[in-house]
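The chain that follows stands alone, in the form predicted alone, written as structure tokens.
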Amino acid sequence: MQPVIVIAHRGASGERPEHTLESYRLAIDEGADYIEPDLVMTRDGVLIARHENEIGGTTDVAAHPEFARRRRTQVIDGESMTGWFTEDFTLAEIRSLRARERLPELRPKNVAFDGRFIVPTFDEIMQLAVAANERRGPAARIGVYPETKHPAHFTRIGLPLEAPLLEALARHGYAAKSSPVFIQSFDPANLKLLRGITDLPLVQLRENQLGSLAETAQYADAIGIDKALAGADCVREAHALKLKVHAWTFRAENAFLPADLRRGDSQTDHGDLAGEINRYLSRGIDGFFTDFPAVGVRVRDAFTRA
């Protein structure tokens, strides 16, 4: 039986601003099996790590008067979004920005790091992983779990994500099928395209409903699902179809925990995250995304020993 994997969701994002090298580095130090970058494109075709291509909430771009006129509204995947978009910036311009905490009300300690960290490229994240591998040895390579964000949108504007993603993985020694890589997307068309050009494991993301798992199994190797969908019956059905089940997202703040696992009176207080992870481990999941990888590793290891 393969061990359950701990996926550092945007790095150790409960302790550092998400999608920064410092967040990924801390996640590696805390023992995460995989680090998870969300990938978007710059105007000059460079993959960078941001939760969305709209960066008003995760960088200090609004404080840069030279970029004020680039604020605009566009429709992406059927949703109207207003702000500053990575595809309107070169990498050199992105380099002038600094990361900010995306959830300042819930994570005030992370706000102390605002303005200190750059927005990393995917190449820089891969370089971080390779450097960690040199310390850890070949038997404990850090895994990489990239998500293609809005792939149809980027293809439509002439900045497809797929080839640059695969080329970067290959450049850093992560091209073989046995490499510790999962590529994830909400877009089935994107995954089907990738299935035709790579043997790397693919993950179909689902948030509100599972859809047909039998159909998903024709092109994907795993499902990455909102934990609300990850019941024991779902896990059994997926496993019968040879699909792994990775659940998201496990966070310590009361705001994200069920009522019986909350502790204290504030939404920002930390509740019983370990208890919630254990519930899902008991259902047979194969991996989980967490903003607090140190907790995830500790709970997974104790569960495995038991």
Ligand code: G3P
The other form holds:
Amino acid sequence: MQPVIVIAHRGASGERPEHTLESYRLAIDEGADYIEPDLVMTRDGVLIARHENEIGGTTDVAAHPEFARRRRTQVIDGESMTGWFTEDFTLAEIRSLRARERLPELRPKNVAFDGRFIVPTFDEIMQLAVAANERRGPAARIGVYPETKHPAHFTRIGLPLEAPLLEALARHGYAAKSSPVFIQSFDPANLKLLRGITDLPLVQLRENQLGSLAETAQYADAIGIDKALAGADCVREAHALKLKVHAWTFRAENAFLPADLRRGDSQTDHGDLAGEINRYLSRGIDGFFTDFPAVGVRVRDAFTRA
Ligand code: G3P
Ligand code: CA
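Now show me the form predicted in complex with the ligand, since the one above was the form predicted alone.
After this comes the whole thing, all chains and molecules, with the earlier chain placed first.
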């Protein structure tokens, strides 16, 4: 049986601002099996790591008067969004920004890092992985779990994500089918397109409904699902179709834990994250996304030993 994988969600994002090299580096040091960059594109066609193409919430762009006129409203995937969008900035301009903590109220310690870290390119993340592999050796290569964000939107504006993503993986030695890679998307059309151009494992993300797993199994190798969907029956059905099950997102703060696992009165206090992860490991999941990879690795290792 393959061991359950620990996926560092946006890096070690419980301890560093998400999607920064420092967040990914800490995740690797903590023993995560995979690091998880969400990917969007700059105006000059460079893949960078952000959870969405609107960067007002996770960078200091609002404090840059030279970019004030770039603020605008547009509809993305059917939703009206206002802010600053990566496709309006060159990489050189993105370089002048610094990352900020997304959840300052819940993660006040991370706020101390605001203004210190750049927004990394996917290439830089891959370089970090390759450097880590030199220390870890070929049997323990760090895995990469990239997500295409708003792929239809980026295709529509002439900045498709797919070829640059596959080229970057190949450039850094992650092209073979056996490479430790999972490419994830919420967009089935995007995964079907990718299925036609790569043998790398693909993950269908689902948030509110599982949809037809039999259909998903036609083009994907795994489902990446909101933990609310990850019951034992779902895991059994997926496994019967040879789909792996990866669940998200496991976070230590009380704000994200079920009532019986919260500890203390504050939303920011850490509750029994280990207890929550163990519940899902017992259901037979094959991997999980966590903002706290050190906890994830410790719990997974203890579960495996037992
Ligand atoms: O990618 C899986 C998990 O991360 C859920 O998506 O990007 O909204 O955090 P996201
Ligand atoms: Ca993601």
